[in-house]
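As C-alpha cells, one chain now follows by itself in the form predicted on its own.
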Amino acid sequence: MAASFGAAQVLVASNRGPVSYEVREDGSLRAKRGGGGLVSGLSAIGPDTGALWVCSALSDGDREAVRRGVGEDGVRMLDIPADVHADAYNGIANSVLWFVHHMLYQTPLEPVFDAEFRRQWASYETYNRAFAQALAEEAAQGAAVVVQDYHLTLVPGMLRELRPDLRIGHFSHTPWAPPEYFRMLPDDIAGQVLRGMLGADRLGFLTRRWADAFTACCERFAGGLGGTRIGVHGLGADADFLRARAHEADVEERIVALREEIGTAPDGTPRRTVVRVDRTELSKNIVRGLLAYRQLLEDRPEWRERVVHVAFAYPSRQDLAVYRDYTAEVQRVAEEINERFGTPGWRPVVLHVKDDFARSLAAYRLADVALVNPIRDGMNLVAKEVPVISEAGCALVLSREAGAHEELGEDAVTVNPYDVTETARALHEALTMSPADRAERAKRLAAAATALPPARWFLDQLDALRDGARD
C-alpha cells in the first residue's frame, strides 16, 4: 500500500482551482491564473513543500486541458462529467446546501425533496468521491489535506476511509444553519453531511457563531463531535495587495470616469457617495438596500442632488432562473429610483452590472459610506476591504447578520437587514457623521479588517491541523 502513496505533503481541495483554461480560435489553450486567500496561502508555504491543489474542471476549456494533459505544476484538475458536476454544483451545493445555510427558502413552496433531488444527491456523492479518491492517490504518508466549503462536505469522511493516516481539515466559507433550519434536510442526508464533515481531524469556520451552530447540529443529530476539533479563523483583507492595486493606472482611469458619473451638487461641492459592491447573490440583499436608499431620499429631501448611490451588482449564477430574476429586480428598482428622483444633472443611482475589479477599487477609494447589508453572510470581505482603501475614511453601514459584524460591529452602524426604514436612518447617520468620528472609526475598522490576512489565515489552519492529533 505504501508504494501507491503520492508525494504531496500539503493538499487543498476545492471546486474552483487557481487556474482556468479557454480554447483560442486557433485551437491552442490559454491559461488564466486566479487569486484569493488560498492562492496566497499556498504561495506562502513555499515551492519546496510538495503542495498540490485538487480542483474540478469547470469549463470546456478546462476539460480540454485535462484531455490534452496540459496543466500547471501543483494542480490536478478532475474531469468530472459535465452533467454530474451540474447536478452536484447547481442542483445540490448551490440550490440546497447554500439555501439551507443562508436560510433563504420560501418555505410555503420550497424545498421539495423528491425523486429528482435524490438523483442529484447521487451526483453530489459521485462528485465528492472523485475528490476523495484523487486526494488519496496524491497524498504522501501523513500529509495534510485542507478541504474547502459546502461543495465538498462528504470528502473528509470518504477520505478518512481511504487514507486513515492523513491529517484532514475542512473549512466552511458560508454560515452554518442552526439546528431548527438544518433539520429541514431529509434525516439521512443531514446525517451524511455531518458524518462527512466529522471525518476531518479539524473543522474551520469564519466566526464563532457559525462554529457554534455546527456544534449544535452535531449534538442534536450526530451524537456530538467525536474526536473532531473546531477552530475559528476570521479571514481578513489583504491590505498590501489592495492598497497597491488600488493605485494602478486602470483604477485611476476608473476614478475619473466615476467622478464624472457622480457629478457635483448644485452648490458646486462634490456629491457624497454610498457605495456597495456585490455579486447578485440572493443573500446579498441588494434590493432592500436600494429600497432603503429610496426611503432616505423620500424622508430626507435635503440629500436629493447631494448624494449618489454607487451600486455594483455583478452577475452571479445566471444559469439559475431565480438569480436571473433577482438581477432583473435589482435593475428595475434602480431604474425606478432614477425615474422618480432624478434630475437633468443628477442620477441618484449609478448601477453597473458588468464585473470590473478596477472599477470596484475605484468605488472603494471614493466611498463616503459603504453599505453592506446581507441577509446572512459567512464573512463578507467587502465590509473589510472598503475601510482599508477609502480615501475619505468611510463610514460602514453593516448588517448584524454578516460574519464580519463579529469583528467590525463596534465601529459600524449596525442594521437589521430586513428593516428598510432602519437602514435608511442608518444611511443618514453615516452620511452626517463628523469627519473626525468617521476617520477614527475607519482607522479601527481597517485595523480589525486586516488582522488575519489571507496567507496567515491559511497558514494558521495548516499549523493547527499539523499540531493537533485526532483525539
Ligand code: F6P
Contents of the next structure:
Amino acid sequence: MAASFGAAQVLVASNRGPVSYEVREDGSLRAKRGGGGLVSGLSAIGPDTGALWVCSALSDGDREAVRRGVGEDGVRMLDIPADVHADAYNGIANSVLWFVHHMLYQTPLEPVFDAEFRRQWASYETYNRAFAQALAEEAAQGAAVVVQDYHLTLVPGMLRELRPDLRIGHFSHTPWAPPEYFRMLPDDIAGQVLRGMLGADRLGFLTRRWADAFTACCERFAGGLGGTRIGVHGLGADADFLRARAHEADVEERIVALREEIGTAPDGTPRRTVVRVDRTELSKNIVRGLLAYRQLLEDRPEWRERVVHVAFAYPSRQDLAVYRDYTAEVQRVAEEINERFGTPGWRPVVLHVKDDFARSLAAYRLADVALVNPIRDGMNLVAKEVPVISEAGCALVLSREAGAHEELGEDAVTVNPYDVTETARALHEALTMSPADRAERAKRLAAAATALPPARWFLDQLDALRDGARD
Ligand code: F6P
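For comparison with the form predicted on its own, produce the structure of the form predicted together with the ligand.
After this comes the whole thing, all chains and molecules, with the earlier chain placed first.
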C-alpha cells in the first residue's frame, strides 16, 4: 500500500496556480509566473523539500501545456474539462460561495437555488474530487496538505476518505458568512460545505471574526467542530519585496507619467492624492468610494483643483456579466464626476482599468490618502501595502468591514462602507491630517501591516498543522 504513495511532503492546492501558459502565434508556449502571498510563502520552505502545488488549468494555454506535458517543477496542473471548471468556478465558487461569504445578494430576487444550480453543484463536486484524487496520488505517507479557499471546500473531506494518514489543512482567504446569511444555502449544500471543511485537521482564517463565524455555523448546522482545530493567521505585506520592487525602473517611469496626470494646484504645489487600487470585485465598493469623493468636492469646494482621486480598478472575473456591469458603472460614475467638476487643467478622477502592477506601486508611492472601503473583505492587502510604500506617509481611510481593520483600525480613519457622507468626511479628515501625525500613523500602520510576512504566515500554518497540540 505505502508503495503506491507519492513523494510530496508538503502540498498546496488552489484553483489558480503559480504559473500560467499562453500559446504564442508560432504555437510555442510562454510561461508566466504569478506573484502573491502564497507564492512567496511556499518559496520559504525551499526547493529541496519535495513541495508540490496542485492547481487547475484555467486557460487554453494551460490546457495545452498539460496535454503537451510541459510543466514547472513542483507544480501539477489538472486538466479539468473546461465546462466543468466553468460551472464550478464561475457558477458556484464566484456566483454563490463568494456572494454568500461577502453577503452580496440583492435578496428580493436572488439567489435562486433551482435545477440549474444543482447541475452546477454537481460540477463543483467533480472539480473538488479531481483535486482530492490528485492530492491523494501525490502525497507521501503522513504528508501535510494545505488546501486554499472557497473553491475547494469539499476537498478536505474527500481527501480524508482517500488518505486518512495525511495532515490536512484548509485556509480561507475570504470572510466567512454569519449563520443567518449562510443558512440561505439549501440545507443539504450547507451541510456538505461544512462537513467538507471539517474533514481537515485544522482550518485557518485571516481574522478572528471570520473564524468565529465559521465556528458559529458549525455549532448551528453541523453539531460543532468535532476534532477540527481553528487558527487565525493574518497574512501581512511583504515589505522587503515591495520596497525593492517599488524602486525599479518601470515604477520610476510610471511615477513621471502619473505626476503628469495628477498635475499641480493653482498655487503651483503638487495636487494631493486619494489613491485606491482594487481588482474590480463587487465587494470592493468602488462606486460608493467615488460617490464619497464627489460629496467631498460638493461639500468642501476648497478641495477643487487641489486634489485628484487616483483610482485603479483592474479587471476580475470578466466571464461574469455582473462583474462587467460593475466595471461599467465605475467608469460611468468617474466620468460623471469629471464632467461635473473638471476644468481644462484638472481631471478630478484619474481612472485606469488596465492591470499594471508597476503603475499601482507608483500610485502607492505618491499616495497622500489611501481609500480602502470594501463592503466586506477577507483581509485587503492594499490597506497593508500603501503605508509601507507611500513616500510622505499616507493616511488610511479604512472600512470597518475589512479584515485588515482588526490589525490597522487604531491608526486608520474608520468608515462604515455604506455611509457615503461619513466617508466624504473621513476623506477630508485624512487630507487635513497634520504631516507629523500622518507620518507617525503611517509608521505604525506599516509596522502592523508587515508583522506577519507571507513566508512566516505559511510556515506558521505548516508548523501548527504538524504539531497537533498547538492550538
Ligand atoms: O482575495 C481572495 C481570493 O480568494 C484569493 O485567495 C484568491 O487568490 C482570489 O480571491 C481568487 O481570485 P480569482 O478568481 O481571480 O482566481
